[in-house]
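A lone chain, given as structure tokens: the form predicted alone.
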Amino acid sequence: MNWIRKNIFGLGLLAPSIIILFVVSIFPMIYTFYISFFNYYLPRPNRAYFIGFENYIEILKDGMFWLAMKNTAIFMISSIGLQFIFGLGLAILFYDEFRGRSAKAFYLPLILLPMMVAPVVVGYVFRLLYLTEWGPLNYLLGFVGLGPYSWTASASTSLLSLVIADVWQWTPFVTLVLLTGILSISSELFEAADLDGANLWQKVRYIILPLITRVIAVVVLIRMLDSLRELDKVYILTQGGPGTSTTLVTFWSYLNGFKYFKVGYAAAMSIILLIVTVILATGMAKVLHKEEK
């Protein structure tokens, strides 16, 4: 009591932020697992009774859900592989121009405007580049002698329309991130590999990577959060189609919530999600703990 009566002032001043954290957070992830142990079918709410495990069990027997479980990996694996190859490749090439502080590093912030953007924009954005029939992309192939391609309404395209608008809006903040970790680095080391005769491919692979392997690994951490969690240009480009080839496990809960009402059933998903959030998240800090010793 006389440690709250001390600090009564700061904990006033900190009160509206645990509360909204309490509101906007924790409260809701509380009710979620709360709610994910009842058959709770949105149109009957009085009528929810506790049916225990039954929908994870469930869950795991759904081959819908392995399905987009599936398709996450997919587009995890593809999107956060190329948002790294692009963003390392922006970040070397700003890294003289950045540190030299030359009229070239202008350019820097104009590449970092996409993620800037809300997703919801990006999906319209793309949604209008992706236009089979006078979309401006199909159109700029067309001098090449290819497509048009029906981006978002072919099973073989879907996919990937998803992962280059994603790659688009992220590969700023990875370039960003490894740019911040490459200027990290002592300047000498680079100066004594010019001596030595060093090219470019020799200064990332013996000094560059090695070096930053820290930060990519946040960095690749923190992509992959953002990817389990995906939804909005799903929504917006694919609806999770054509047939089920989009359907990533954020969609297929939201469509099990929201669309078929069985929100016990996708809080059930939901708290799955988190499950392999946390082991994927515990696994790189163990890597990287790793690595300091």
The other form holds:
Amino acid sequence: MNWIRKNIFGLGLLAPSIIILFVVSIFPMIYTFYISFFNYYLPRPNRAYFIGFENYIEILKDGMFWLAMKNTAIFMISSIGLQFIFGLGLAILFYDEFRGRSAKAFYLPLILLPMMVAPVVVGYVFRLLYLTEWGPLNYLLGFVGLGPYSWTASASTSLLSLVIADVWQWTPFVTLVLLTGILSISSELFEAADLDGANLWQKVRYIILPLITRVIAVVVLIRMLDSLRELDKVYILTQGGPGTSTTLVTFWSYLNGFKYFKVGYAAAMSIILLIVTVILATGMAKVLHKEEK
Amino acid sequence: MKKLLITFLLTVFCFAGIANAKPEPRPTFDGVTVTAALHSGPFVNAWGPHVKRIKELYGINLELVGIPVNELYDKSILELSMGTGAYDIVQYNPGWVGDYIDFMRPLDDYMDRWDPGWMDIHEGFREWENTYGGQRVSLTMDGDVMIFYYNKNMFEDPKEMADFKSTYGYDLAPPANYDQVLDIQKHFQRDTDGDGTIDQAGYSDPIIKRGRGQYPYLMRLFAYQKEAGITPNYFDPDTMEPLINTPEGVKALQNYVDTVANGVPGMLQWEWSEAHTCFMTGKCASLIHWPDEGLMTAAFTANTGSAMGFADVPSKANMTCGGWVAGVTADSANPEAAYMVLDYILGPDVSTHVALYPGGGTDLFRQSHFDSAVVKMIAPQEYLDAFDSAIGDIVGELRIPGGFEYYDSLDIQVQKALAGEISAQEALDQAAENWKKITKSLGADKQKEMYAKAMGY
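With the form predicted alone done, generate the form predicted together with its partner chain in the same format.
Zooming out: every chain and molecule, the one shown earlier first.
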């Protein structure tokens, strides 16, 4: 009591943030957890009833859920992998440029541009690019004798189409973060490497990668969490199809919650996703912690 | 004798009273606001010009809220289930009625007092689209049904006819069944400009892409069921056992898969607009589609140099593949005013203008529309006859709770088969399993009862 009286001013300042956090984040999470134990069909809200862990058991037995998880894993690994490779390449390419102020002013907006576009807009732009008959991508590929490909209309290329759109949008972010990491490395190390006659690969292998491991871990973690909640591009580009080839776990959860209105089931799926996210984040945090030691 | 005479006179009097009964005059509602949630674009556009007149006649401020078609179901259900009272009128697909019914107001009382031209609604739509459990709950606002369109130049070309006959052993003509649809698809599939890419198809389904891709399958299912002498059905009405993975169902899906595979590249992602464009530009020799094309014969001829042909869909197994009705919500603060809006816009007089509004998305749905001199001036009689005949062959939508989920879970499996991920049998077995799960989760007995109500058993 005494402590509260003593810190009343500080608590007063914190109160708005705590209230907002509770209303928009903590309460919904608790409520989501609560309704995940109910058979709750939104068009019949008065007929919801408690079913214990049945939603969780159903989800774990649901073939579509596991397929969606598999698709998400493929999407996540390929998308982040490509973003990392291209991002690192571009960061190294821009390393010298960014040490000059004028060049930085020129390149930075160019790099940031795709990130500033809303994911929904990216979806619409790529939908046009991917058109089988009239799409610019197939038109350009035609000049080198390739295609036309049914980018989003074929189960074999649809997930790749999503990956390409995602890589286009988020490689700049990865580039920027990695570039910041590389710029923080003392230039003396590179000069010493030059004196020793090290080539580019050797500099990357023995200087850059070991010294920016923590930055890599952070950027990979952020992109992993983003990929886990990827919805916009799937919704606009493929609607999860053809077949189920691009049904990611968030889209499956969205369908259950907002199209089938199985609110309890969707809530249970969100909780499972939350657990997966926490496991991933903890794993990455351990990597960071290990590095610190 | 005296008693008999009195009874007779009373009876005559009563019937004379009914015959002479005049409808109640329409009331006015000065300053009342009615909000209608409509499919954005076409329907909002077609209703828009009548807002001013409704204000003049009834004093009602009509506000039109446009919602994108693929969000109409979820947005309106969210508002209705939360009881926000945001909408007085909602537009919905008759197939969704199982989920809407608890939130809609029965309209019998209003309709008895102010007849919206009930009997003039085409009998193919009137009862099954608008009544539920014996009560009238909505009014038809769009006469969706499927028509088989074909390019007469392509179908009547002597060389094409001879080639077709020599390959398939029968005359090239509008198909009597879906096996013939596949033959037509294969016959006309070709690379017309020699660039190594197939650019012409014999046929397109109305919509194939994930979202509503189950409809072409269901039309085929009902066609094959009819051919086998089975009454078209989604479930066995006695057991609620799904009928989608029966031999007829598997044949239907295999035909759908083969037809798409023998089309043009990218067909798997076709929405209604791509199918429409393919036919209207002469790249598809035939098409099953909603009735819109029949009012565009001049554009078709200008594009292709051919006349447009019309016929019944194969096996005369038709569906609305959507369709739209509108009802008054139970939580509307002004239900009478809301009804007046429906009565005005969807009534016999004004609805003809709405149906003919360019790009308004409304197809003819009243008998008076088919008899209208203006309609006859615009539309070929051959089209009107095909349209009229098609309405009589409609198998109703799956109007039970969870209707949307049943359709969507079927679509997922159909899409998997179309994409070649699994076989037709595997896809339908999985879909049937999912249907059983949905039925179980919503209560099997309740669903059985609702299905019987919806299908009129």
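Here the rigid core means the biggest group of C-alpha atoms that line up within 1.5 Å when the two forms are laid on top of each other. Keep in mind it's a predicted model, so treat the numbers as computed, not measured. Positions refer to the first chain, counted from 1.
Taking 2 Å as the criterion, residue 19 counts as shifted between these two forms: its C-alpha moves by at least this amount when the rigid core is aligned.
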